[in-house]
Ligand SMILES: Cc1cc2nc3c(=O)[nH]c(=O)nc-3n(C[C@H](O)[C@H](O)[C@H](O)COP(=O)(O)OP(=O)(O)OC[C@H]3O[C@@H](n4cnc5c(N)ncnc54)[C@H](O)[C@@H]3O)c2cc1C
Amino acid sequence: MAKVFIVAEHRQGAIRDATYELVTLARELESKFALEPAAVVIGHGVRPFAEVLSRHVNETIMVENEALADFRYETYAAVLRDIIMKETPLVVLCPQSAFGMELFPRLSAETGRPCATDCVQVEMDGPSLVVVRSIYNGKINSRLAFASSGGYLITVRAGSYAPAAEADKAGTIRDYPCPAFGEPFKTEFLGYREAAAGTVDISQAPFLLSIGRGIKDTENIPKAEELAAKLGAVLSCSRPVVDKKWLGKERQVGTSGRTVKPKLYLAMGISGAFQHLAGIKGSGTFIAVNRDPKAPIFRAADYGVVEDMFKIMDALKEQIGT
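Can I see the structure of just this one chain, in the form predicted alone?
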């Protein structure tokens, strides 16, 4: 049976959520196209990660070595090259992140396997792989078919699939021998630098009122702050608002800001770029307000209101009263 491998991304003692989303995709490929899923976890002291992943897939391939304690392309790529050449999976999946983008394009050139990045959908069409990529800021989906190949490398955009729940029974963990590395290494791991903490932690807020480019001007920020206070919400924003320095970085939602999981997310004047939507994929009820009926954000929202955000703000203030 052909296989689909999931390269697990972990950082600072935790498996990244995007890995569990790839499990959902791998299960879909299994049920529709008979591809057998397996996870690959690379690092040092990663047996706890392997045990967690074994509760999601039938087989977890674990590669342990002190040289793999911190991510660097030379070591991780050497391991993946060895696994790909010996195990010959048809599809290898990785999150679309700094981790995946460092690994897969270069690995594609080195292994001769075609690569597609930032995909939102993956399926088979006979012997060939077909992917869907979102382009033009989410306004168009491009469907691309590969020429038939012995294997494919795919990075998948965060938020494209729901995180997978644990399977009914645990799978097996297979220790895979670590290949020899050519030292000295060309790169040196210096450490992780966390973003400075701000005055508010939007990741813990149960209710977020988020504003985007539709706020138009810094003079309108107090209107949003007033409404958030009346609603009992915390004010957050999309990247354009931070880029213009109208609000601080600590209030930015998205892949370059903070990932949030509020019970209620009210987005006003936000178009819905994928970087922003990836940051809210774990939210509860998602309401979007935008005057453009074709705004990408409406495809992700639970409820959508096609209207000028300022009219909605005024209506909400009137309903709440003073």
The other form holds:
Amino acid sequence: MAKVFIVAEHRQGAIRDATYELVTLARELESKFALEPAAVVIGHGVRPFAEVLSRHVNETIMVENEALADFRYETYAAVLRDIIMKETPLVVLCPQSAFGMELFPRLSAETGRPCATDCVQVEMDGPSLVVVRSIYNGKINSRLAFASSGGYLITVRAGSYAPAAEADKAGTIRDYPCPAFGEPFKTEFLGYREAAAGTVDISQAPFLLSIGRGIKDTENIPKAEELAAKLGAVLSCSRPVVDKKWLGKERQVGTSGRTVKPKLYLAMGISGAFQHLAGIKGSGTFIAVNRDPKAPIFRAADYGVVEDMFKIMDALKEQIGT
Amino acid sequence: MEILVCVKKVPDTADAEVILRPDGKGIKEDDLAFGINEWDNYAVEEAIRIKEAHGGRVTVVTIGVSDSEDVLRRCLAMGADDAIMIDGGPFAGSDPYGIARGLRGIAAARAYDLVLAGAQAGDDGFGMVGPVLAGYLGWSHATLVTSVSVEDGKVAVTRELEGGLEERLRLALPAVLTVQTGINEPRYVSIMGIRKVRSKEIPVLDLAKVGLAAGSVGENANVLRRIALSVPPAGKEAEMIKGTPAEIARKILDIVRERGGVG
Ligand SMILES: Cc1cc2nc3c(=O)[nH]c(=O)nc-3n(C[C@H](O)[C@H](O)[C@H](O)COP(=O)(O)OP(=O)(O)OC[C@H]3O[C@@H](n4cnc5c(N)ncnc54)[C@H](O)[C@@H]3O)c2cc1C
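Next, give the form predicted in complex with the ligand, keeping in mind that what was shown is the form predicted alone.
Up next: the whole complex, starting with the chain shown before.
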């Protein structure tokens, strides 16, 4: 039976949530297309992770070695190369994250196995693997097939599949020998660096007014600050606003910023990229203002307004004033 | 430091209507505004800053047709020393592997210490060209780079992880780095600046010059094959609030009050 492998992502002593979304996908490939799921756990001190995954899939391949304590593409790709050549899985899944983006394209170049990144859907069409990717700022879906290969590498966008609930399978854990590395290494892991804590904590705010690239200019930031104050909201933003240094990093909502769960999220001039939306998953009511009726944010919001955000900002200020 | 920066011209689709071509294999490009890929702009700026601090040369390269020339000139105006165009004709429809193969010819033939590229592009968003190129070359790489500091024969970088966390790595040179947005503040390019580099010669290299055989890149050589493009199916859509701005504002405030906001 053809196999589908899940590469578990973990960092600083915890399995990352995206791994459980891959479990759901692998299970779906099992029930619909008879692929056999297995998990791959690579690292140092990772037996507890392997145990967790063995409750989800029949087999968990564990590669345990001191040299794997910190993730580097160099060592992890060497391990996966070995596993792929010996175990010949048809599909290997990994989250589209800083981990997957660093590892899978490189692994593809080294193994010659085709890789498709950032997929939102994975399925079989007869004997062939087919994926769907969301491109052009989420406005277009692209269906891709592959040149025939012994196996395929796929990274999956967070949120494309629901995370698997706790399971109680009695899967086996297989100790897989760590291959020898071609030292000297070209990469060296030096450590982690936590973002400096800012002056506000947007993750605790019950009401966020969030602005995106639509704010257009640093000169318009005070207008947004003024409105937020009038509304009794805390001001947050999408990434481009932080990249341009118009607001501090502590106000950024999204995968590389903060995860927030306000009772009310009022987004203006934000298109709705998945990295942004992933940061507001647990929010209450979500209102989006965007002048583009096709903006993907309207697929996530509860209420939508197609209008120039500056007009709405002015009107809000007036209404509150009276 | 000899630095090569890979750049690409892409359409702005965040703030524009995107219409499928009738054949379903692409989008209509006529009405879209094109410019340098956002991530690449940061990569060019970073390369120039490294050069300013450590000396050397910055070369920008694109695989494109003649209408990509303005993007290269813009990079020259920012401070790149040289620009190279790889004739994009044979690369039409290429997947990231084809593009990486084209760039490998340049990177391998000249003694670059660093290749910089954007972490991804705003159109296809594969984020693959950089790390695949590094794999082909056997060089070290880091993706999603948020800072670079050059050391003796090595480079120390930070990579962006999730939730505001970063990791610090040291890489042996030569290396390929893909740059994340926000790494720096790209300098402003004036019309005057572009005028100054107007007559700078930009060599155009054909397939043979980058060491590739005819037919080895382009849509027919793709590993990733586009079956069709489509508009995403309507999922749960937002309830639209309509009216004049004043009416809309009132309704928004009603919701705010309902949710316990000050309003
Ligand atoms: C690894 C990685 C991590 C990332 N992490 C994050 C993250 O944590 N958070 C995050 O936000 N992004 C993140 N991003 C970036 C993300 O992919 C998008 O690029 C970003 O979210 C876009 O921000 P935006 O919606 O403000 O801008 P755009 O996508 O440019 O959208 C601007 C929107 O404003 C609208 N608009 C413009 N003018 C007006 C007006 N006058 N009135 C009304 N509407 C207007 C436009 O129609 C458009 O929809 C990440 C990307 C990568 C690769």
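The term rigid core refers to the maximal set of C-alpha atoms that superpose within 1.5 Å between the two forms. Numbering follows the first chain given and starts at 1. Everything numeric here is computed off the predicted structure, so don't read it as measured data.
Answer yes if the Cα of residue 279 shifts by 2 angstroms or more between these two forms on a rigid-core superposition, and no otherwise.
-> After core superposition, the displacement of the residue 279 C-alpha between these two forms reaches the 2 Å mark, so yes.
Taking the rigid core as reference, does the Cα of residue 45 move 2 Å or more between these two forms?
-> No, shifts by less than 2 Å.
Residue 250 C-alpha relocation of at least 2 Å between these two forms, rigid core basis | Yes, the C-alpha position differs by at least 2 Å between these two forms.
Can you give the CA shift of residue 308 between these two forms, in Å, with the two forms fit on their core?
-> Looking at the C-alpha of residue 308 between these two forms, the offset is 8.3 Å.
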